[in-house]
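In the form predicted alone, a lone chain appears below as structure tokens.
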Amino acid sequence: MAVRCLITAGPTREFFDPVRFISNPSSGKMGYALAAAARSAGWTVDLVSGPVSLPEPAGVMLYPVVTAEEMSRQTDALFGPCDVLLMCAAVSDWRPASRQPSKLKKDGRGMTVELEPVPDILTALSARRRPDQVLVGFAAETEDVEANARAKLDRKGVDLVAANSVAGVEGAFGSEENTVTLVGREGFRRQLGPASKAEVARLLVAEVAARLAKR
């Protein structure tokens, strides 16, 4: 069975002037490990990546983006023909309501920046999914990891949510290892890891492949 997989990875950056932005510590390592695992499984892989310092995975079509809006447009363009969506990117939840055209100068005073929500990429894609597609959301949490993952499962309308902790020094951001709690419908739960991100990615791709085979 030929499988086309769309993966998002890394952070997004939301600018309030040409040189300053809001972002997060995502390294992109989990998303890139998923891309490599999916390619090893024989899938065709489209990888939409925010700014990272990682080599391009072999055999993968890479689409670099920076902002959430750019990621939204690129995933929207690639989503139709895909069989699997792995939404692993750490997309910024908010962006500055306005962007200054030139660098803001420090004047010794504080500054207030008004924020607005960014487009919800996963919810928008889920709303136009085909019944035979498998959609996997990711949840980076600091507390109540599984409970928050299950809430996201219902809210986003996806098949699975892969949740991990990013709290403290043991968190997944930037690490070579990960522990993922995979939750699904009807109480499905499976823990992947603790293991290398490459091994967690292999296990997750295998789980998705098994679900695809039943459709």
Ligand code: C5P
Contents of the next structure:
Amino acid sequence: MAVRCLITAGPTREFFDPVRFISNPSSGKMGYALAAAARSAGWTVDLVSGPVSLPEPAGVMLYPVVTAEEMSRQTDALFGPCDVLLMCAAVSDWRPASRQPSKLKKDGRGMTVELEPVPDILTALSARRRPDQVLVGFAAETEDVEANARAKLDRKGVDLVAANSVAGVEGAFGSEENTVTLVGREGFRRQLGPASKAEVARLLVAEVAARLAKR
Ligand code: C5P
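Starting from the form predicted alone shown above, please give the structure in the form predicted in complex with cytidine-5'-monophosphate (C5P).
Every chain and every other molecule in the complex is listed next, the one we just looked at coming first.
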């Protein structure tokens, strides 16, 4: 069966002037590992990536983006024909309410940047999903990892949530190793790892492939 997979990876950057932005420490490694694993499974892969310093995975269509707004537009354009969505990107939850056209000058005083919420890309996509698509959300939590991931299943309208603990310095951001708790409907729970991100990605793609085969 020909499978088309849309993957998002990396952080987004939300600017308040031409050279300053808020972001997060996502390295993109998990999303890129997923792209490689999906490719190895024989899937066609569209990878929408925020700014990362990783080599382009072979055999995938890479769509570089910077802001959540750009990621939203790009994923929106690619979602229709995809069978699988792996929404691994660490999309910024807030963005500056305005962006100054020229670089702000420092004047020795503090300043306040007003933030507004970023519309949730995954929730918008799942609202127009087909039942035969498999949608996977990701969750980086510092506490109550599984309970928070379960709450996200319904809130985001997805089939699976892959939850990482990012508590402490041993967390998932930037590291080579990962442990993911995969939660799904009807109490489904499976732990992937601890293992390399490549191995965790392989296991996750295999789980999604098994679900696709049943549809
Ligand atoms: O609610 P939370 O940000 O913890 O959910 C994380 C999941 O939602 C990830 O799959 C992430 O890619 C996605 N997300 C999104 N749009 C946002 C924020 C998060 O699609 N603005």
